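First comes one chain, alone, set out as structure tokens in the form predicted on its own.
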Amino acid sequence: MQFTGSHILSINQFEQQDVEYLFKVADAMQPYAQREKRTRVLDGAILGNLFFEPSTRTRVSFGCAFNLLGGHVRETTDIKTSSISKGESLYDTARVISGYSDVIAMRHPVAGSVEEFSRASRVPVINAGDGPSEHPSQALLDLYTIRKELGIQEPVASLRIAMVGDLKHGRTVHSLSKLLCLYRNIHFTLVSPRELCMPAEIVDYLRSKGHSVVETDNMQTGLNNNDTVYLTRIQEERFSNQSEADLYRGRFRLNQEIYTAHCKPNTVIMHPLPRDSRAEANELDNDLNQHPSLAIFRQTDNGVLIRMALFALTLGVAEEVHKHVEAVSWFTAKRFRNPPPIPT
């Protein structure tokens, strides 16, 4: 893959060597993400952060990643505040915003919309989630997290992963499944209500690549003998009405008791967040907040590293980052090495 100047729209663009190179660049971003050093490699560059669907982690981490490389961020956070609400086309929006920006991160509720936007853009566009379709940067940070949590230095192989929840609408599990297909001998256990199962075309693709796939609506059985359990919430915004989503809310919950009874010791617990902590949902219980295998907040930290790497690569400055280093006088990184406990 030629990163420089390229759009990042789908996991289908990547080969295994591209992912491994990206991870090495992400590793090199660690001192900047932890504010031990400061780089100004993107001084003067502008990120257009276009989020036409609600977001906290993805939007803020894209902005944070760009700032940490020395760049500036301009945001639009709602279709209602943009001229799209006045009938402007994605083509016109892309032509305008790409004239103001050096790179664009975009989220949109409609599948395929980010690709449509990219065709008119004059600068690289990174897909930050397009409806139920894909979320490539999330998949990359998820695999990066899996490797770090399991202490894997080489490309993953023979990984056993359970994906649990709304697999029909969950773009994170769609992209992660495709990404894992670049590796060898992956065993997928797909746990969901039958009505919310992984799309058949993705399941067929996994099997065509020689991977093992088990589909079940029994969570206890599905949790057995995995290296990683990846939970997702019910994607209520993809349903036609609230009452339909409520039929499935709270069906699959993980708490300390269930984890102890059905998971291997040290099984990594992941979730793309937000987790739905309302009593009727609570798919990932607060009683796991202090569990050492709960990786969800380390997962979000890794998102900054991956997005820094994506910016550095697409803008062609990955080899220049360390040439623009400054000391950080205002920050003591060790303040954050022992964070306060998470309330239970």
Ligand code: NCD
Given for the second form:
Amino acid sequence: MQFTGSHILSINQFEQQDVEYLFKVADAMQPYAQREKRTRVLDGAILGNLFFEPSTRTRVSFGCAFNLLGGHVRETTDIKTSSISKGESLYDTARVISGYSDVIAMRHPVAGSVEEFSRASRVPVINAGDGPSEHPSQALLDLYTIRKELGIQEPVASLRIAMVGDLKHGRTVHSLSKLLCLYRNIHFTLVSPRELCMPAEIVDYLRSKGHSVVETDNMQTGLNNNDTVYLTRIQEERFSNQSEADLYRGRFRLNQEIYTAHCKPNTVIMHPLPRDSRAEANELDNDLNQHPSLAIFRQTDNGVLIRMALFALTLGVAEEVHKHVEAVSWFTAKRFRNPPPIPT
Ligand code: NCD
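Structure of the form predicted in complex with the ligand, given the form predicted on its own:
After this comes the whole thing, all chains and molecules, with the earlier chain placed first.
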């Protein structure tokens, strides 16, 4: 794939070699994310960070990633404060904002909207989540995390992953399963209420690529014998009525006791976050916060590296980053930690 100047809209655009290259570029971003040194390779460039749906880590990490490359960020965070609330079309917004920016990251509640926007944009657009459809940068950081947590240097193969929760509306699991499809012999266990199962076209696609897929609504058997368990929140904002979402909250939970009883030791615990920590939901309990296999905050750290890599590649400076380096003069805490060694 030709990264420079391209939109990043869907995992379908990627081949295995593109992912491997992106991960190499992400690895090289570590010293900048760690504040060991700084680069000004994107000094003067502007990111249009358009978030028409709630977001904390995706929005902030796209912004920080751009800042860490020396670029500047302009943000719109709400449909109510943008002209879209006055009836402006995505086409017009795209023409305008792409005149102000060098690259755009965009999140919107409607599936396909980011792609529609990108057709009118004059600069590369990165999909930061379009409704229930896709979230490619999250899938890339998830796979990057899986590899690091499991200590795998080369492309993953024969990975066993359980995806748990709202698999119908969860764009993170849609993109991650498509991304894993690029690799060999993946075993998917899809744990959800029947009404919230993974869309049939995605399950068919996984099977058509030769992967094994087990669908179940039994959490205990679903947790057995995986390398990674990927939990998700009930996506309440996608339900037309809240009382329907209430039916599913809290149905599938992971806590210390359930983990010890049903997961293989060292199973990596992931979640795209936010986890719903309200008592009635609590799909990932705080009692696992100190567990060495809990990868959720290493996942969020890795998001910065992946998003730096995406910007460097789409703006064609991946090989230039180190030519614009300066020292860091302020106090820097060690914040990006490697996963703990896997006990043998
Ligand atoms: C996810 C999303 O927005 O799809 N969050 C994220 O980007 N890390 C998952 C979610 O909201 O449940």
